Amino acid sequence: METHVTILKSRLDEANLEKLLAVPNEHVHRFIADAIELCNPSSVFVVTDDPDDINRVRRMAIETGEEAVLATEGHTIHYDGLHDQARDKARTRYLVPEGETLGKNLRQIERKKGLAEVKGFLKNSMNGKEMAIRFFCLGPINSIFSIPCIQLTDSYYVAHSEDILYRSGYEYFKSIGNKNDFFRFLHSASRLDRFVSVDIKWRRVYIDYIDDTVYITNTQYAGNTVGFKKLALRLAIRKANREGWLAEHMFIMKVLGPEGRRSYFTGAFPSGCGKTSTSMVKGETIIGDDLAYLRHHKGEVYAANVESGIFGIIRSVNSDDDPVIWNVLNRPGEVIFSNVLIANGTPYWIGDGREVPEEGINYSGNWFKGKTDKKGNEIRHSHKNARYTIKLSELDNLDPKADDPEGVPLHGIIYGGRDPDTWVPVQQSFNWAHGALTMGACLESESTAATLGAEGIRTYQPFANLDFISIPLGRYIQNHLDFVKGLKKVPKIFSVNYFLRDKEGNYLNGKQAKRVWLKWMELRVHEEVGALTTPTGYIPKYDDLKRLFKSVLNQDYKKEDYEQQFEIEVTELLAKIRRIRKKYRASVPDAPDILYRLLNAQKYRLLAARAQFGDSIRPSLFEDED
């Protein structure tokens, strides 16, 4: 310790070392005079709770010139350039012991030799510049919920993200004492120009879970940085492995029931498919729209969001469809925005309802209609990925229980992503068991741009959260089959399917549609309304969504519309039950045999209505739940 304390003492002026000394800790003291003799910065800064800190961290994005200011108050834009616009997950790795292995679903490289060359990265890094010592808190502070965490950044565009998205935790680590169980994270963006970091090519994201630390450089897309998102997502999967809970790629929203009853859903979707906006529908309240922990509490399921803020993709929000994200994007107050239009101090994006500028300067720099990139392709005045960063307490709608150490009681989960062809709109699991693996483990999207690679290109995502799950995914799927023993109450589980089309293309449902979904939802947990029974699940009766399309969107909902939409595809749905079985016999031996055992039980059920019924069944030839 006595070695740290000297490095410290010699890097830090003394103003800050006072205030990282008040923090009792060795092991944080350790790591972060590890980094500094790493990274080799200039100056240090360490932030604490303090409103003079925090402001001094927005200050320094504008001044260095990370941010700009527009002409709204509080708001400022971010470019991340034309190559760092989404998270690597190519370059995205764990840090394996030798010996050992995560699996073939999970990019890795052997520790040691990923030690030597992220640090080799990170050599003399910050050479010239501050890092910015962060201390945050996952989870309500002082909570069963809580998790502390340190991030380490020479980005004050970082610095002031995780401000604004997280709660600070500076007291919480002073009250910690010298636990070492807290999360570490070090990110440089390495050399840039034009404030955009250049040698991408040397983008490392490298987990190594065996000190709960992870290495960041060579970016500076908050995906890639902002070590409290998905990043974190992966240390506290494997945390909550060993202790026996759920940390999950969920929304947390409150729907309300007749005469005002609370009943609270998490929903996992992968990026794109309608997460966030699923969590603000008009009428309805948010906890979080991204990122959950699930524990036991008083024999039920409580869930708590991770985060105090938003990253969402910006693209197609405007003042119809997001009139709460809308109102905030578009008033004063602090928000930043990435890899928009900027025309007149104003930021314009793909879908926003308003006409596009002639010219106006974008991630690509200056930018003009009908500009190309260097193969000739068009560069839109806004990236599809292109995202808004707020503060949860900035929306009209947010939860009063959303900072309540307790969490909230949890009713339902919700599976969703991009299906154009097989999942009905929405339906209800037969139990926990078939609904954790016929619609979380089973489900299947179409890739988004949120992620670098080919759109439109379906793949299977279990639980929406593939991308993060850091131990053997067999495991994991059985620690959701384990996890509701013993409780005396136990969540139901739905699929839902926004992007069911026909087959000329076209939707099959707008997009209020789902507020009545939620609304029936939240009548099947309180078994209020009946269903009919189909080979996959539970689905809604007509005139309960004739009932309820009217009373929540003044909407006449047709039968024929009805009949369209929850038709049972048959070949479709055997089609991807093949998919699965070969995915899964392939890429997961540890997969649990329950998951065969229920997927043959849905192929035998829609084998026997296809003999009785046709390939295409409408749902009136189902009978009422038993």
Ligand code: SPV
Contents of the next structure:
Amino acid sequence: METHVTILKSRLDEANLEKLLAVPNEHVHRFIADAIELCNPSSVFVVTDDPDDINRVRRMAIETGEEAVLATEGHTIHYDGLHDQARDKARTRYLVPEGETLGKNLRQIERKKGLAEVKGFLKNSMNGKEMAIRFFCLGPINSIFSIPCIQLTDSYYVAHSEDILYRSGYEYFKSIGNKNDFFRFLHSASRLDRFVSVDIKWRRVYIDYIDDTVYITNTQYAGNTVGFKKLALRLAIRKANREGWLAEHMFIMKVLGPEGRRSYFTGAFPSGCGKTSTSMVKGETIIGDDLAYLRHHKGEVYAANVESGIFGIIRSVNSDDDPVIWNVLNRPGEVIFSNVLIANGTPYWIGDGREVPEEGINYSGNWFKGKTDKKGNEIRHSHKNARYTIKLSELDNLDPKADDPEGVPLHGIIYGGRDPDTWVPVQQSFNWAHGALTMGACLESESTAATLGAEGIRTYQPFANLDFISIPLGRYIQNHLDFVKGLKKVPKIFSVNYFLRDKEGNYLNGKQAKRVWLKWMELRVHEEVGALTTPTGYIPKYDDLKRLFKSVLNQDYKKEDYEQQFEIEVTELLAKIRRIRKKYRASVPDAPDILYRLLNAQKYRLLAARAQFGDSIRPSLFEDED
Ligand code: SPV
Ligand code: MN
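So the form predicted alone is up there; where is the form predicted in complex with sulfopyruvate (SPV)?
Next comes the full complex, and the chain you just saw is listed first.
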């Protein structure tokens, strides 16, 4: 008899053993047996798709103390402590075989050394705890998008979050036979104090792409620990690159056109830059808010949501701007709140539009107004990166095709970041390569609280995916360029910028303007509205926006606002090209030549425009597109 089955027999009780052995896959058995030997849990619970098993996961999250029940039925709160509040980029590394490299942009460690280190931390880490075994499917089940995966974890908060966020895949695993092509995640929160990982300095997220396995320890923050989110994305990007498709940090939504026409868009924005709020705007429907797989189907590009839930930033969610989410967060139903303030069983967060209670409990323990940390810095009542975890099925604006195994046909792709001074609010690229390279590959954004480190620093964020790109960046870009070769229909590419500011730092657009930009893009993908040709792309004409502002928002859009918002700032745009080019020259040796050619062409168009019109060019000076 194989040794791994012997190990399973000695460590699982009869009921759990039966559930596990019903998955006829020796690779699954081996992965789990090895992990049990390493982490040494006191018990093992195999979670199937059965509601009884899933209910037990919910109960255990409360029994272990990782979640606490709130006043509203189905609501729970989880805290990550003072120091485990965001993705830890510095301690997330690829395990790279000796002699290989993934280039300067990616953090890496020699594979054998990294495996020894992280397995050292994982050794006996589940002593006295239970290991939960979870099977899921990324993308709709039984579709061209499906990727089976397994997570082993000693955190019932993590296991519970996964239930809300992903499609349960135990039966699916049973159907794939002895396939070895699945992603594996092994997580231990390790030593806890008041249910929070304490040995933060030993926090590790190590990605072994040779075995499609990720090892995670000494952290509980979902962005580090829910393997199917950004860790699976890293593995999926490698798989996509091998197989000729795209794995992206993108929402998917439907925008309604005239006479009920349905147009589907994806949008890539760095964390905390309006991705979720765009996918949720009033009047349209959502398919996903964070991760998309894009594949060829019927000679076109089709997109599917990797997930089935939202792990969303709660800051600034209020009843006026986000009525759909607000309702879900304020009525009975399954919601995990994390790192908000709880007072009298009710959650409060920054920007919720309510008065902040005098005291309560938050991620720092007992909280009161004016509380400071050891360094004397104020501890706000709710963390800036506090989150809510909900199922998409809770939303009133969920698109009927959200779970369609075929995905949805993609009409447009949008790139956006926190950009104070370069990009106009919306523009369309001249073609796929121009969009992928001058918008996707040139995306810059000010840093946010979604990752550890300083906020507000302008960083280069190609495709809003840099944190997760797991192959040399030049290859990733080339894969993008090659992706549409030979297709009958190619999606149009746009950029948006919600964060444009004037010299005094005031935002130039209201929060609702994005609804107008979406409608304009919808008309553009069907070639039903004209545009002006600027050096950086096609921009809307004033009259079209005026009409759309009226019909969508019932607002009178002023010509002077248009002139200011869509001004082409040549000096800033040239500086951006110089910044980006320097970055690519310094750290992306395999960047395709066409990137530099297109950036150069853009530079010369900007210089020619400056020679003719000066440095800040009002949009109406540009001509109609050909
Ligand atoms: C993001 O930060 O981009 C998120 C949340 O979507 S997580 O990646 O899980 O931290
Ligand atoms: Mn994200």
